[in-house]
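Here you get one chain, nothing else, as structure tokens; it is the form predicted on its own.
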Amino acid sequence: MAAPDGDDKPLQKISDAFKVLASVAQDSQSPDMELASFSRACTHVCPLFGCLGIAFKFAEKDFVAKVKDLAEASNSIKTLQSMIEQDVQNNCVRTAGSHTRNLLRVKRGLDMVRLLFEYMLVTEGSSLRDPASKAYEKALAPYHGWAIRKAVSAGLYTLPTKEQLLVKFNEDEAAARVLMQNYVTACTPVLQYVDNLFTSRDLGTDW
């Protein structure tokens, strides 16, 4: 997927996409999450993934794949909740494919990025290497085999600078710092959101 040019506002969009979805996740009042909503909300991110370059190429095409998945199952299934039970009514949770196998993947990369966010708004200087690094480490090396782990390490050194991701994103950095805190802030309820859907149903996350 390619970086996002023009008018595009990647971040503007993940923040506003998130905020709504973190409303639902909060609400205990509320109705299940659609998944629709959510896997729109998780389309918005696929772009950021393209921006990092050839570091992240394969997170990139597992996190689009998984996200195409999610939203074409949305045509017929309108919850989180409704999708998980019927794999679980198929025996099919942990089957490679499955809808809930790729919502956990997607947890993954949705994770990655706000804690890729969490990192760049600490880090002094330009480099995105120890940000990226850091966030990978903790949401994804887990899960990867050691010729992915180092792909992503090799890659590392191509990142592109903090000032030419702003220029991707058309963000100063002010207003950067703001849709990036939004999206971390609203995420994380959305996150313990997905994690209680497997966990109030023994069926894991470390898989």
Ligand code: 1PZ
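Having seen the form predicted on its own, please provide the structure of the form predicted together with the named molecule.
Coming up is the bare chain, nothing alongside it.
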């Protein structure tokens, strides 16, 4: 039985959470995006890793730790803006482990999932390898060293099939397509919003 809160429906949760963030990102009248709601939405992405198998444990650990850092920061910092401002003041924007650096990494993870879904929606057949590899090449590979790229390309051979993934998502194909498209659509303005936070302060996004 489906739990009423949708605990066993990771795609549904992601789609819902990002719709809310998208409305904040798109409405110039709305107050600045809250770190708590951003990090909460990202938390919903974490269960996806569990569906990919053991090969991506290392990626899960990295992503989950960074989302957790943002969630903890949200106890004392209200908005993404003020979090970045604080790191600018402290001169630690690019320092390993800084909130702002973690935000950039998490943003890339969201972009990875967006591209993965986008490619899955237009790819025939049951293999996830092609869409996953194309998404990785675009979103993350340019920022990763040789060892990580190697580990990822090995991991791509261990991915479940699309059908197996849908079972783990607890969705049929039609419902999954709608939810993936919802995320793709909602995520786009959110990523744009975060990008703007970096570019408007000349912090760059390619590091």
